[in-house]
Amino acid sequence: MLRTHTCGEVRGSHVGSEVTLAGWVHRRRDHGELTFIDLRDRYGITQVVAHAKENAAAHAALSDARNEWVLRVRGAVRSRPEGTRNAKLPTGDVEVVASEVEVLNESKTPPFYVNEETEVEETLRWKYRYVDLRRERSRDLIRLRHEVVDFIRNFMVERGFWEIETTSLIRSDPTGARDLLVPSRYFPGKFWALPQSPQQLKQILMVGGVDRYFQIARCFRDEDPRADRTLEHTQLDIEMSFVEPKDVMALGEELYTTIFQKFARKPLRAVPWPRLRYEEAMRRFGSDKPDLRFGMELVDLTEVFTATTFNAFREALASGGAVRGMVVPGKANATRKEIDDWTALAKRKGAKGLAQFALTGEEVRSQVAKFLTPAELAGLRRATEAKDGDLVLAVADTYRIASEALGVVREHLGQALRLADTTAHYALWVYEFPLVDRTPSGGWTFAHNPFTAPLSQRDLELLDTEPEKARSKQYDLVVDGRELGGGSVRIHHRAVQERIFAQMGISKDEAAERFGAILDALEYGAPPHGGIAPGVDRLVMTLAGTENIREVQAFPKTQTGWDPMLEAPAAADAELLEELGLRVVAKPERR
């Protein structure tokens, strides 16, 4: 080894002994005949000192060194003089008197400060990630990720799970986002796909009798990145045999409760976790991933306006819809701009508008108040339990649109008005999701996953009459209004799986072609099984309190999927394209 100790382990117990350190120059302070440097590695910082009269060569080397040069220093450990000790550093009671300094490598001036936590433009950080990772905050995030993954592995193995790596080259079948494709040289014109999830493979492992499987799985989705989603991500993939939803939820709750207790910067409230059926979550919060850190629950105003003559409400109710409302505490004097912004959010979820009612004294101020009777306004106040100074927001539409529209407004207001309890994390389970969902064209698709089992035989039969009422054995793990993972008990009979495919317009022949492996496996004694796949990236960013998922990835890409460090994606060699039987159709780039 080029060193005897790290820069983070030298202590008072080493005083009088000789050590050899290696690391980067963090700071240099030149006081004429006396020069100090702070030498840094991943483990910490140790102060090194050289005096011109005591060791001219070492002093000259330290004087010449600049920030981020890589040095090897040999010297004796001594106590720092009184008044110069640094209580902020674990090594702050000692220093190393350099007797020999070797420059292992010089460094160009870094594109940004390493020894200061200044704001740096994101693309610049990712381009020079090898410099950024030296910064304390970036290093700590990557270390946290390592420690969390290491803990997960030990937790799962202790409970009888086998870690099994599934293949990363599979058949393309985008059942969610677009697949990332890999051309095959041996089969010209055909492609592998990088897995969006090991879903079918882990189910096949259960058919194979593995019983308890997990994997820290790399997954890929060709979809537009955002703050908490990227082209590639890592998930904790879990599957178990002979389980019901409550069994998988119990395991996930035990694991995540322990993780938050061990690694989170804030405590986890409410253990055991609340469990909300999907219907209740939508009724109370207008979201299937509700943020429980604040209240502002939705209320139903349908009964208040049953006999209304106000057209917007009357038309919605006449077509079987609902009027839903929400109280915004203390915002009776909301500005026009605020109202417009909230209305725009509601419209993005399909709402035609957002009615507002400001309560000031005995008066209810609203642009629509003139269309409502005194009894309706009194009923509004009574049903919402709004107080003087509050603002009531309401949407009239289908029950789902009205709920979801107010749900997004609620989520926005929780952040904008700082209503959330930021002193703790709030976790819950949402379960019994719908089995299928409407497509924009009026057909049906899976609500979460095409392999999710119906909640009961009755729910399967509802597909023939009222598909929207069919429930599933799906469950989601939610923390602070963010879905950290979803899972379900799977279908383990081929006929049921084919029935679900048929609901989505996939014939038996097409299903056999696209999903032949899993369908065939279900005919060979498939056990009841289920699992969950929480995202590792989202978990670590939640634990660390960052809002950007790229912060916790070692080599992140930009929001367009561009890698500024490797300058990828890049054009492929023409000979390789010819060998693969491919040609490129030029399109404009997005960076």
The other form holds:
Amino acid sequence: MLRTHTCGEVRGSHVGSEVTLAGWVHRRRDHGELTFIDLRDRYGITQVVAHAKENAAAHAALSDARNEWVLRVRGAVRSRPEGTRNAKLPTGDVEVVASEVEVLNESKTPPFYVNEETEVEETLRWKYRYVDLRRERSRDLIRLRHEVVDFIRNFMVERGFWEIETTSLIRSDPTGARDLLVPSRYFPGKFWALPQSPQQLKQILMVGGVDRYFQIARCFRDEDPRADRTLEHTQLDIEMSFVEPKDVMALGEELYTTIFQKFARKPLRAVPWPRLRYEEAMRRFGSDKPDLRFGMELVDLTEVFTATTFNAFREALASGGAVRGMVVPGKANATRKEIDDWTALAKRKGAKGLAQFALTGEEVRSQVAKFLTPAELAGLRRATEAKDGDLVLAVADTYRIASEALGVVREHLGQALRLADTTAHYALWVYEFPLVDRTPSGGWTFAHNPFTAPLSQRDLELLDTEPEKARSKQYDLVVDGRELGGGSVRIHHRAVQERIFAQMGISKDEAAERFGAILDALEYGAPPHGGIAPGVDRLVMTLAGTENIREVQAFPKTQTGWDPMLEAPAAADAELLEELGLRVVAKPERR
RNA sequence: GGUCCCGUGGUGCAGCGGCCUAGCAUACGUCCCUGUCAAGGACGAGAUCGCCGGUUCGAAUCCGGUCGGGACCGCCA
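Please give the other form, namely the form predicted in complex with the RNA, since only the form predicted on its own has been shown so far.
So here's everything in the complex, that chain up top.
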């Protein structure tokens, strides 16, 4: 090693000994004949000092050095003179008196500050990520991610899980997100897909008798990014044999409770975690990933308005819908703009409008009050238990639309009105999800994943009569209103799997064509099995309190998938394209 | 595919029709300085205001387009 110690470990106990440090010039303080340098590495910062009259060569070297130069410094550790200690640094009681300074490398003036926590435009940070990673905040996030993953590995291995790498070149499937494709040289015109998850592979491992598998798996999907998702992300992929949903939830809960205890900045509220059936989550919160950091639960107002003459409500109820409501505490004085914003949110979920009732004294102010009877208004007040000064919001529509519309408004208000308890994290399980969901075109699709098992034989049979009522063995792990992961107990009989595919309009032949491997495997003694796949990026985001997934990835890309550092994607060599049997047809003038 | 926001010396911001010959902080360069730790002091260099076009006597400023970035909708089994 070029060093004997790191820049973070020099302490009073080293006084008198000679050390050699190597690191980057964090800051230089040049007093003429006396020069200080803060030498920085991953571990910390140590002050190096040199005096012109005591060691002219070392002093000159320190004085000539610039920020981000890489130095190797040999010298004696000594106590700092009384009154010059720096309580802000762990190494602040001592300093290294340079006897020999070697410049290992110079550096251009960095494109942005390494030694200050100022905001820098992201593209610049990603282009110079090797400079950015030296910054304290970036380093801490990447370190946190490492520590979390390290903990996960130990946890899983201790419990008998095997870490198995699955292939990254799999078969493309049109369901779900757009695949990222890799062309094949031996099969011109054919492509591998990068896995959106190792779902089928891990199930096949169960058929192979692996019993307990995990992987820190890179997953890909070619969809437009958001703040919390990008082209590639990492999931903790887990699968176990001979389990029921509660077994996987117990494992996940133990793992995540420990992770939050060890790594989160805030305590995890409610252990054991609440477990809400999907139905209850929708009923109480209008969301399948409710934020439990605040209340404002939804209320059913259908009873209040069963006999109403108000058209908007009456029509919704007549066609089997519901009137659902929510109390916004203290917002009877909501502004026009606020109401408009909330209404727009509700409409995005399909609501036709958002009725407001402002409770001030005995009066109920509302744009629809004139259509309602005094008894109905009194009933509204009773059912919602709203107090003076409160605002009641209501949506009349199908049960689901009314609930979800209020759910998004609730979510928004939790943030906007700062209702959420920010002193803790709130975890929960949502389980017994619907098995299938309607497509916009009126057909059926899987609610989560086509391999999720029906909750019971009866739920499977419901597909024949009332598919939307069929429940599944799906469960989601939710923290602070963010879905951190989901899983299920899977189908382990081919016939059941084919029945599910049939519901999606996929024939036996088509299923065999697209999902042949897993279907065949189910015929060779597939054990009951299930698992979960929590997202590692979102976990780290939640632990660190960052709202941006790029911050927790080592080499992020922009919203168009552009990598400013590697300048990728880029054109491929013509010869390579020829070998692959590819010809570029469209050539957009991007970059 | 769409909506909204942003683009000004290296970095972060201000300026939003003429007082701009573009301001501030910091970084950068030279010099001074013996105990600093965001060291201090003096001086200096550094910007076709993303790009193209338009309106105007006059555009960093207003308008249109375009490129890039971000947030969101669609999309995300």
